[in-house]
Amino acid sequence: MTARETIFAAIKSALAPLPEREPRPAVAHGVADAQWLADETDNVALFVQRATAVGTMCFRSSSDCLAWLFEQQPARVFIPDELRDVTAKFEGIVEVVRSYSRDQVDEIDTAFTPAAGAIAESGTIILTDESTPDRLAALAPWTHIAVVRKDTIHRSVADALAAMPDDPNIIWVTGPSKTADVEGILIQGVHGPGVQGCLLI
């Protein structure tokens, strides 16, 4: 027997002596929405405040985007160009490399990449391979700025699950990398940014 006839067998003479089988329970969408959602009404307010409070920074405008990482002083920023227009602004002010490779980890400190989404609930930024094909870019820099657009955003977990799009990796960011592994403290920017940031549009 193969190791999969083997575990399937043991699998169904397991279950076999069974009386009855428990059923599918009925699980209704939205079963797990927070309470207080019912009370929003503003999907881009709520996204802000949860982003806020899980310690995502949010742009309202790229010129408040701008004027913010002028101050962090970046060594290179890396924006692909399909978000040229969106950071039109950018040009001449920081230093912006339009290409991203393995062997620029360490040289480029900051990124832009365009988000597929995000969830208003949580305060979550959803990324895929389709909206930020370089996923070193979205994860090594110390400052990772996802570029979201308002008519993207789910209101609930639940909504954003409904609506899984075809992509072979789907993350979900909700703030910036963090442990607690070293007698609970909290520490941020362990593998991935130590910066989350969204910038929306």
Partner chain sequence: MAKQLIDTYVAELPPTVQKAVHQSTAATTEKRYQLLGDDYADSDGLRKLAGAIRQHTLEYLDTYLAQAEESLTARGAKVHYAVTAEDACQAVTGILQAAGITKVVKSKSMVTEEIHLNDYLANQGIESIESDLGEYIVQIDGDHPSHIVRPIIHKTRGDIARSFEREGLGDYNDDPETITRRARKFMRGKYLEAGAGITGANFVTADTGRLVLVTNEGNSRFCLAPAKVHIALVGIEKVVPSDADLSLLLNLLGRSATGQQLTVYTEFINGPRRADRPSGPEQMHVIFVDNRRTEVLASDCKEILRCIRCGACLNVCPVYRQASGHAYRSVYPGPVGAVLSPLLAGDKFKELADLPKASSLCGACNEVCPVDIPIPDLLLRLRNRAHQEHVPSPGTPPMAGFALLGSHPLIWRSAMTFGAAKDYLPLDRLPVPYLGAWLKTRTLPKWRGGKFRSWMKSRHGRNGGGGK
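Now that you have shown the form predicted together with the partner chain, what about the form predicted alone?
Partners and other molecules have been left off, which leaves just the chain.
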């Protein structure tokens, strides 16, 4: 076996699926809880407050979301079939498409996807493979609006970790994609949506 073959064999072995997943570590509940949470407002209000602070636009109703969307005049809006009931009134006002693929990346600038939940403490939206099968639609468009059910908002990061599903791919989204160089210039939308929204239902 050549050196090249040895290296690639080692890489292939390292990337192979594990026969069984390691169990999650047991952590006593409350260890990582923020003490100030006890006196704060309800989960929804706290989530809106924290999400807004990190740059996520929160919409309390589909009407509010539609009014904002109409002002933006997007070229095309992706809305999957599972959200049809939530966004039925959008059709006829903006151009809605029901499928998303790599070929459509340059054509669709706004996408709605269902979220697995959210975290009030940090204003974070949780996306999983199971809840958000159209992962490209959550990451590629300039504007991404996650649809979050109010009853899936966890109070704290610790609560979200305890309730984390057995999913191979979980993303926590805290505000729009952003990065900064050594000069401290903040740029949004470099490796993900430049506008992050949340529609609460």
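What we label the rigid core is the largest C-alpha set whose atoms superpose within 1.5 Å from one form to the other. Positions refer to the first chain, counted from 1. Values in this document were obtained by computation on a predicted structure and should not be read as measured data.
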| T179 C-alpha relocation of at least 2 Å between the two forms, rigid core basis | no
| message | On a rigid core superposition, would V190 pass a 2 Å threshold for CA movement between the two forms? | response | no
